[in-house]
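Let's start with one chain on its own, the form predicted alone, as structure tokens.
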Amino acid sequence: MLLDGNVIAKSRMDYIKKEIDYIKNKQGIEPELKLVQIGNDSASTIYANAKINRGKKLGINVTIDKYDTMDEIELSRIIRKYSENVDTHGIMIESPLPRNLDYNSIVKNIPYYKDTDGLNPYNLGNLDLKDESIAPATARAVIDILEYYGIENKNVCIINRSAVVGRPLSMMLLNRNYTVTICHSKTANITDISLKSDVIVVAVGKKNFLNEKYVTNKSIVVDVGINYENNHIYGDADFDGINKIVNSITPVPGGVGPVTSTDIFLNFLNGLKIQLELGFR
């Protein structure tokens, strides 16, 4: 069975342009999203000019900001000019940053209800206890295909432990009582495990690197890779060998890509609510 990704970003689209709606006609604001982009990275840029014209579809406008070098002074000194505005309600560091600059560094500067990368240690640091507001787009999209599909109190895998997925992920999904294993490079016996749990989360980076030795006819699969080899986009899943064999998986495209996308302007709403409520405007 497919995961399909799409219709879970189409109801939460939906929801998302209600509420901003809502916000837009009591409040009388224009919801505003800052991208800050250092450097010429194509994919990057790919990236961000499918933000502007999601946020378009929702009533927020998206504006960015491009550098094609800085330093991490003159970065903080940007993000402490948006923190400070009342009319932007969210900032985000378009990824990857020159090796001069550390993100993990730099988040630290951006008010965590304007962070809508969910990167911020306090927005993590809230998902210990069980404050999901502002999470991490991936880690959150993965949560909402299993809900959506009902797939509950499953084992889970997950071959990653980044920031980004693997960690946020791991503690969204003990918030919901699933038990949950964390592979990386260094773990010597990934296909033990992976043979054994009943969901697979796989993001490594690495085309095909998910096949048929790691799964079972009873294996749910989300693949969160993304990998471009001549104009294609390709999953960490080898998805022809193991479509067959599994009991359910991801496609990509279509799969997590579309609900991450849109959950990156559910942190954003979340963001501007928690704005809202501290009263400004």
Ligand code: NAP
Given for the second form:
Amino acid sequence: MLLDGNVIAKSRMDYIKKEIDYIKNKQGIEPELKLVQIGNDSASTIYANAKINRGKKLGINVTIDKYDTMDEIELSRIIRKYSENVDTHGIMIESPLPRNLDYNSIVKNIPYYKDTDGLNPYNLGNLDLKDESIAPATARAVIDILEYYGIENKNVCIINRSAVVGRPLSMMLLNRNYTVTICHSKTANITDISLKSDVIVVAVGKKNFLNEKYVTNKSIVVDVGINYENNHIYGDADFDGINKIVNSITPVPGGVGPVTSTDIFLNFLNGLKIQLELGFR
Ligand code: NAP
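Okay, that was the form predicted alone. Show me the form predicted together with this ligand next.
Shown next: the complete complex, the earlier chain at its head.
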């Protein structure tokens, strides 16, 4: 069975649009998300443009500041400017950053309620306390897919331990009573773990990584990977090889990606609501 992300993204878009419309009408504000892009990475530009377009559909004004180069002090100054501006409700620093800039250090300067990426340590720490108002969108997207398809109380093998995917996802799964094993590049015999798990979340960034050795006919595969090759996008699963074996699988494209792109705006919405509760307008 295919686990379709587009259908989930559509209903999430409808929800966010309704909430944004309500806030705009009631408060008379124009919600704004500020993107800051440094350098000219083409994938980063594609993602930024996609956010601008999605924002238009939601009634959110997504604007972008582009710089060729920048040092950390200048970037901190820009973040401070938008942090203090009540007309800016979310801030995202586009990845990848040039080598002289460290995302993890920079994101600490964004107030938690404007941290649309959900990667500020405050928001990551909140996940431990079961507060998921602002959470890394990719991790939330995996949860959304499992919940939408009623996949509950399972053993989950996550092949990724990054701050963006594996770590927050493990906490969000624990918050929902899943049992979690995290694997990474130093894990011996990942297949021993994946074959015993109900759900396999793969996010290693390697096309065809997850092949028939990792799965059984009971496996539920959530493929987070994005790999570009010859103008095509591929996941980390050997889709053609395992689709006929497994119980269910997310396609790439059309699986985790569209849900993640939408869940970014759920973070924005929840951050905006916090700002209104704090009386910023
Ligand atoms: P990352 O920081 O490079 O993390 C990759 C993870 O995979 C690391 O934990 C790494 O282990 C592990 N890994 C690499 N090779 C492995 C191997 N041979 N065996 C086992 N584990 C291995 O990347 P990321 O930012 O988390 O992103 C991961 C993938 O997800 C990328 O393809 C990215 O494009 C995609 N992604 C997709 C979405 C979406 O919306 N669909 C969103 C975000 C990211 P170590 O920790 O030991 O190095």
